[in-house]
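Consider the single chain below, provided in structure tokens and representing the form predicted on its own.
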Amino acid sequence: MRDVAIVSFASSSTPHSDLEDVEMLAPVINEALARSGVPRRDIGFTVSGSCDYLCGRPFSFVMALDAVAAWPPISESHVEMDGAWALYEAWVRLQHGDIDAALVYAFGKSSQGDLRAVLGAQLDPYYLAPLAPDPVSFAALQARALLDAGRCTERDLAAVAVRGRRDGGLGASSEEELLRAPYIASPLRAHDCPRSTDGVAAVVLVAGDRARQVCERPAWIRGIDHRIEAHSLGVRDLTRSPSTELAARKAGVAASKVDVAEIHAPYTHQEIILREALGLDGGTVINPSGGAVASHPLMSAGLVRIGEAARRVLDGTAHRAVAHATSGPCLQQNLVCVLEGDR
């Protein structure tokens, strides 16, 4: 296996955005491939996570290639998934050797629609998409299922979006102030759920010795892998992340300790639930940066958890972190990374 590196990454979101995705892209891309230091000349494989129905156009990604300069002819792929998945396609691809560098993007704006009613088309369209549940509501039945098994309680949920906010720079509550908000889906309340922006990200991946010739503290893959749970939610113990636990330990983390961790909890309780999945104990700061409380930019926020745990690794701010993104509706699909810096 070749040693594959992240080098740089920038990333943009904002509640509300009246630009197109071209113009959102192109500044965050031309960003993080600045901050390479790898020409754009020698790039060898480009690959985008993004959703056609959420912004209601066909082939929109196509459409984005115009913010990496489609011409000459680039080696180009595309996921219909958060862009945390593409980084995994060109980890794949950059193990083949022919080539030494990849730029994954992704891009999604929450704003064009009514994420409720979009997301339910992920649903099985047999027994599930014809009652039109909305994520909210399966996340409260998620949440409920947790509590009731003791697992936590709901100012534990508090106290998980408390940090969020202050680390996101949304500003300071109290538990006791969220707990008095009413429920949105009991027992969820606003501060619970996931704070929709429209958003965008980009990161540089570079393999063996010219990660080392780039960057000075090149952000090592040393284990990536994901998961799925089955489909239908009736065989499921919500409670519990088993595609997270396997992702976990076929990814290596429990080799070594973490020191900082980025979960992609949409939902309170689900950090509760992942930081058990993946085994993480007190000594491992979680989401230093907000999460997706703070900032949730649908098709990019996995791939900003991998960014932003990689920007620890970068700095020298950890030497170890763990990545995670996960899609679908209570924790289907999960994906783990891990990364270290060299000693």
Second form
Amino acid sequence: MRDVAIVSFASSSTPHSDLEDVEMLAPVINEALARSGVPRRDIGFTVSGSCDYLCGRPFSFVMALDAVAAWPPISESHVEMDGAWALYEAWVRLQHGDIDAALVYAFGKSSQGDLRAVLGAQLDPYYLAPLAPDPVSFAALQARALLDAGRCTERDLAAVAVRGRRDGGLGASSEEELLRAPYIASPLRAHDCPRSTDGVAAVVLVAGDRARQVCERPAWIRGIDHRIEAHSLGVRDLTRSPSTELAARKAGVAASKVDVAEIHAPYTHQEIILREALGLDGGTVINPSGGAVASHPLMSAGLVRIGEAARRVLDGTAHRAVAHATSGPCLQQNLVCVLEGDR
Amino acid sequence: MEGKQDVAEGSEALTSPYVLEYTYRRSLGPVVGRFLTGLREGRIEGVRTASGRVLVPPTEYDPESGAAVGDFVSVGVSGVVQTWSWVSEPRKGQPLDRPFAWALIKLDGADTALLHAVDAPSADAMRSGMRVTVRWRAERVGSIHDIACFVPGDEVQAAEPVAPAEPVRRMKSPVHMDFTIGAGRTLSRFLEGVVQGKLLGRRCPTCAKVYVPPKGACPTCGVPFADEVVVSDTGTVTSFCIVNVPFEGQTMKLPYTYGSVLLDGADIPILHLISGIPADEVRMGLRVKAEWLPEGERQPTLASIRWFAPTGEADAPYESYAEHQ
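The form predicted on its own done, now the form predicted in complex with the partner chain:
Below: every chain and molecule of the assembly, starting with the one above.
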């Protein structure tokens, strides 16, 4: 296996941006490229993640290519998924050995549409979509199952929110204060739900010695794996995330101490399920970025988790970090990435 | 996280409502079709997997093993709530128009759970483990909505008979999504210029090319644009096509011409109608000028230019626009 590292990361997000996709992307991509030390012409592969339903038009990624200078023609790909899966494709592409650097980016403007309708469109069209269930209600079914199983309390959920809001720069709050709020979809309150934002993110991956040349402390991808479960909620044990457990095992999370974990948990109770699935204990700092509680830019939120985990390795505050990304209703699909600095 | 938000105060960007709407026609296949046919007839059927589990609602393959599923099995119309959530503000298209619970319900005889609505008086009446029973819709058509909802308890209510009909083989899946699409700052600025009868391009700081209409970044350099440049509304036809095919929504009389016009001062041609000249006389190099709608009638759209019409000047030499083809 070829060693591949994250050498730079940039992102931006805001609850409602008046910029269009390319205006949001170009500065962030240029920032990631500038920080990487890799000239644009040396990028051998470019791959993005986005969602046409979120943009409201088919093949929306082709317009976004204005942000990456696709002339002379570049080698490019796209996934209709969170950018974390685009990063996986770039990592696989770098394993071919013929190129040394790849650019990964993701974009999405949740504020343009109705997320209930957009996320509803991913559901089984025969049994689920006709009933028009919304994503918060789905998450609430999962949260109830976890509460009923005695694996957490509503106070535990509030504690996740208090920490996320504090670390994400949204200010101090208390569990008592949050628990006084009404339910949005019982048992979930507003603080349990993702803070939806418009956002973009970009990551530059570099392989082998070239990574050491351009970066003082590359964040090496020591393991990366993604797994998916059945779609229907009724055939799954919603209180566990077996796809995360398996991806974590394949990525080698348990091999040694994890300093920092960035977990993509759109809802607070999902962080509790995922912490267990990843096998993390009290010695790991969870979501120092604030996580989805602080900002959830749909389609880049997973890539941001990888970028934020890499940031801690790049700046030397962590030696070993784990990043997780999720997709689909109630954690249907999960990606786990282990990052390490050089000793 | 839900719903639309207002554009931030002081925003420079134009927005427009936009609806995405279409209807898929789906073939149901032997398993989903039979299940929905069963609902129309007032019974619930699952399928048995090789491992002996009964899947309700049924799938064509065992989601655990991928193996094809076996026989159909009738299951009960009552079952147990596995988990639930409360909806205080129902939305259009949901099973009930008053507050209700979503629940995953494991029917008697099934090993997996079905998602549906429970018509309970309040969240206090809901708990995991409670028993619930189907309430059938009177008019059933072969849809998951043939189950109107579930109600607490075990009291079975017979389904009203429906007229015999062919098995259900297809369904319609309507999609409707409302958006408020933003033009972004760069394009908004251009469109505001159009209302004033001005064409505002943007110059790339790297390659110095002027784009009209401008985009968020130079597509060949990947960098945000720098200076704004007022571009002439006179230019040269670099290419064109003659439209002879009628289509819905057409406003021009056939035949008419659609052309690429390289505006003086711009490096990228814009596409617009060419008029004021017979279609068979339009040619590359033809000099044309924008014919604007009167001030006051202009909207932030390129339709504020009615078309481009010949200026009467001599044709531009090919060399003058060869690299802008």
